[in-house]
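A lone chain, given as structure tokens: the form predicted alone.
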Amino acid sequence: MEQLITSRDNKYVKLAKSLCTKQGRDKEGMFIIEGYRNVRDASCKGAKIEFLLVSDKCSYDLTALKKHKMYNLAPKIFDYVSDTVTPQGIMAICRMEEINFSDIELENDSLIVVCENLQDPGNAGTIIRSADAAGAKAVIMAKGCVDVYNPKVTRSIMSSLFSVKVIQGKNIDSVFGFLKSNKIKSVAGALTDKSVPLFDADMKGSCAVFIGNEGNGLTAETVKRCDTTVTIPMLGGAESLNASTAAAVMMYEFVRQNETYKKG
């Protein structure tokens, strides 16, 4: 690593403190990861890192990560560009990758997730983790979404950023237009009259799971579209599940169906 750098007015800590409002992160196209296992495992995976700026009291081992361009911040610096109120004392500046449609690599028992609307930081990393882990061939945060390179989202979401492709900005009616050319039904989690209980859907073969916004749900006219709408059972006195969890439980019901536990 380089010299000491202990002002704000470097230009390294200038561009990452900017990447901190989603304006900085379009005009420079980058982002920022923050803390250790989030690094390590973002550059095992191929992240597109630009350089990692660390504590100088940082005590990780950083042997791993040589391979990167490194600038060494005085501590109250680091704090000063860190968004988490504890810093692991290490971050990495990374590109953004433009992923779209094209890019998603589909089989006959796909796994889509499309988010509409929603906004909580924590709620979107969750999801996309538990895509991630259910073996999601993608994430669509439709446009209206809570921006996947805010900080907190990617603190959340930690390394299966890079490992499901997460697509974002999409307007509703280019996602039908992609499911429908592709011949892949849509499952809408939202009570309606016509909803059935999830675990009586059809969720064989290839399958979008749609889910709402935290305090509104999905809109009426994207529920309108959608091929099944489904109810999570309810079995004691909570009338409703967090956004993040329905998902979960949605993604998972397609996996038991279509056994893909078995094929991985």
Contents of the next structure:
Protein chains: 2
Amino acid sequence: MEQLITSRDNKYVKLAKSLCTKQGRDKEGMFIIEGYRNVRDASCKGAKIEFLLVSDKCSYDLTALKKHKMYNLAPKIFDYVSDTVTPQGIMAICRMEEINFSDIELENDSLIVVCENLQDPGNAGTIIRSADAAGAKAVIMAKGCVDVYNPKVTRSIMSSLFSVKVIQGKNIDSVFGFLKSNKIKSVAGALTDKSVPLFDADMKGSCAVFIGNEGNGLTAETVKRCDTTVTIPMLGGAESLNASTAAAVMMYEFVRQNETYKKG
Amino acid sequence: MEQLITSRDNKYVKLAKSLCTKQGRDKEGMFIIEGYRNVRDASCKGAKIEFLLVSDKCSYDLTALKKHKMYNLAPKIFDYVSDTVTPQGIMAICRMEEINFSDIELENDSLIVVCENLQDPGNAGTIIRSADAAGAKAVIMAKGCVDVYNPKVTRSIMSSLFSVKVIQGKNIDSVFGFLKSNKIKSVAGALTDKSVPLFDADMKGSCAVFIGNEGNGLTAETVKRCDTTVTIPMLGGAESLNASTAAAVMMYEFVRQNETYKKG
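Now the other one: the form predicted together with another copy of the chain, given that the block above is the form predicted alone.
Whole complex next, starting from this chain.
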């Protein structure tokens, strides 16, 4: 550990602070992971960690993280950079990896998750975590979605950002192009004339599950272009499920139908 | 609308402010619903609304809410009472309804959701909303759970608090007593030696789905007392799902197996 950093003008502090905006993240090609468990898991899963910033008040045992460059910050400088209300005193500055459609390793029963205009950082994080749990090969956050490197997203993703492939910045046309050329069935979650109850839909074989905006759902054009439209039955007074909840219910119906949980 | 209230000492302001704590809510037997859509839905669904507090800055059309007593607050007084960062300028002060086991209307394929030590207000709200959507007959928030009348919970519940029966304050012994006397199968979501994958479990007939604490899951004693223990398959790098996501996946597996979505 080097000497205590007490100034906002320190170059590491300035770099980290710049990563709090999308513009800064895109310029540097880096983002922040915050909190002890998140940093430890990111390190285990091979995240490209450039360096760690640690508050002088941090009480965690950092032995497992010794292999990374570590800079020691005065608590008030750490709080200045931190995005959280009660910081745990540790954050990692990580390099982004650019992931493309060609990086997706497809099998005959691959699950892909596609989000369109998803805005809530918590939902995005939860969807990526659920997609990882359900064994999805990729999560595609099409143009118009919240930035997955937003600190509010990385916080709720846990370490799934490093175990499931997350692709962003693609327009919806290129997403459909990728799906069609790989014969992946597209399944929209939406209520239309042609919708069938989720449990009556055929999700056998590779599927892309489409999730839309929290308030407005998927765009009409996207629903029209999907092969199948499903609704999750609403049996009480609720009009809808939370977007990330709906996504998980759809993903696990894929898992059930394909019995991917019985593999290996 | 009466004259503008500009003082924190006004009796309606003082009452509403007191409802921001659990102690205050329990003393008055009232709680707050905030935001235009939530208030409108609560009103439609027959919530016992005592009165509305409306900010002088509120821009919503309040015609549909004219049947309720309405007090007009200076914006800074409204913000003082409000729990939100960007208030919509309308809240309803509602009377709690005490709901007991005997109020649950059971059928042969009833879904009950039981939460133990659930702490996160957002999760509690989302679980109640999902339970409503899945047609659950009741959500039992056993002792040790977050208060469902916490404004952070009522915000994420949407109006499901008025369409699904939510029971709280019961200890876990009495919950098992209720389930046993009604021959309702108890299904724990947990990873133990005797766990089976969710999709291989028999959830036909009435079931109570048990959800535990966000970090620690269900207590060992509760898992032991449940008839069946299921795990949601984790097929990627994620160790677990978010508690409210797991709850919804379990609830909808019940819906699928019992085909309750094909009824009426």
